[in-house]
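The chain below stands alone, shown as structure tokens; this is the form predicted on its own.
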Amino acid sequence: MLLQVLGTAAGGGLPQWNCACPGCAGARAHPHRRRRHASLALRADEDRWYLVNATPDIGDQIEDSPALRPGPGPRDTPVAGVILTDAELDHTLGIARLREADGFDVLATRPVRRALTGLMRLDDILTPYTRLDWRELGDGPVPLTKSGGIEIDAVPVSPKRPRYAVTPDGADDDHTWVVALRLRESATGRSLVYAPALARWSDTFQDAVEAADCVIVDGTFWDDDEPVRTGISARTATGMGHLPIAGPGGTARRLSGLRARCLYTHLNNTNPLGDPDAPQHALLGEWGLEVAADRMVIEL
């Protein structure tokens, strides 16, 4: 299984553009700290790659990545679709920006499939520029091609609906509104599960990590208070439905405890791990554990 990180910021990137943190100052100081949107490029067959998100990046992203450029013929590209985790507009603005392919495969969640085309109305935008097959995830594993190499596993996490979604009485049970993924390939049994957003964790979500070679795992923020601290919310990191890293409810502690390769995405400006010369880098080593990088290759 061969797959690249494409992005590992939250939403707004890294640096946000209409902010002026010490995260963001740093990283228009020193470039080599930007961080694009979190997204992965899963390859599926041998020309044939499957994007784990949809972010305002996905131009610069494909891009920067000579595997997802096209050719050889001049409109051939070796994008097939997009694999969602949620609805959120930072996993899913990108959509807009494959309108020039003749068609592309959307695999998501049906309550993110509703919110996209009922609330978005991306089948209304799009189908005069191109064609989407939708796929749903939910309901057991999922060949990602007729070849079946690899297959992918929705595991439920959040009933987190993104703002445009929210209902006036703001209940919802339904957990598939945001997922984990577990990939598998066929033929070694290798597998990762990837988690860029993770308010809970539960049982199942115990067992995926556990059976996973790779996990790459939600680290918006170092700590339950960093939203409140430094001034960007009234909510903590797990109001604002994301597990924090460090601290008693962290999943540090839990990552630790696996045998999989553990690395941490979708960092948010605040949070100091986006300065890599910062001190959390070398506790997160005591752990075993990892930042991912922007344009880091992982093959399992």
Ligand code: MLT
Contents of the next structure:
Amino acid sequence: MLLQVLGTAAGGGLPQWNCACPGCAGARAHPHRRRRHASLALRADEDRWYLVNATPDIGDQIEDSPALRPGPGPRDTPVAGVILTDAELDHTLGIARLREADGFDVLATRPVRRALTGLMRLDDILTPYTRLDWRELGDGPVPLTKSGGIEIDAVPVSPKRPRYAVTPDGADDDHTWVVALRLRESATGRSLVYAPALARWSDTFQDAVEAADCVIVDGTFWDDDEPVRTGISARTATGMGHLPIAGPGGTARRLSGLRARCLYTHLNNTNPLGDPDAPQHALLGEWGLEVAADRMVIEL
Ligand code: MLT
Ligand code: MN
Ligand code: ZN
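Return the form predicted in complex with the named molecule of this protein as a structure block, the form predicted on its own having already been given.
Whole complex next, starting from this chain.
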């Protein structure tokens, strides 16, 4: 299985356009610290790639990845579609940027599709430009393409809705608003779990990561208090739907016990890991964990 990391930042990116926090200022001063919005590209077949989430940076992310560039025909593209983990804006705004395509697949769970077609009116707005071929996730493993080379499955994570989809009558308990993706290569049996928004560590999620060869997971915040301490929110990391990395309820403790290669992604600009010289990197190293980097290629 071949993957290319297209970006590793949380919503806003690093630097965020309207932010002068130390993390964003550091990324402006040191261009190697810049991170685009979190996304992956996955090769499903020879010359047929799927993007995992469609970020505001999607155009640059495609252009920067030789495998994703168009050709040989003037409008041939290896980008076959988009797989969504949730309906958050940082993971979906890029869909409209693909409107020059004849058509492309969008794989999403039922509530995510409903948010995008109903509230965001993506179908109505994009129909005059392109064709969205919706495919539903959430009812068990399905082949990603006809070849059956890669099988995809959604592991429910949480009922957290994007802010634009929150209703006054409160939440439903549909845990497929946010999912982790399990991607498995049939020929080798090797698998990846991708979970850029992890609100809760469930037994099903534990089963998925125990069986995986590689896990790329929510590294939005280093510790639970970070959003409050840095003044970006009144809520803790967990309260915002992101389990922190460190601390008693953190993901590092659980990931360090796995046989899989584990990498963090979706780093917020307040996360000290955005600074390559931060002492937190040594701790991660001791735990056998990594931070994913933009443009990293992962072969499983
Ligand atoms: C999140 O990851 O929690 C969301 O993307 C936050 C947001 O952009 O509102
Ligand atoms: Mn996000
Ligand atoms: Zn910032």
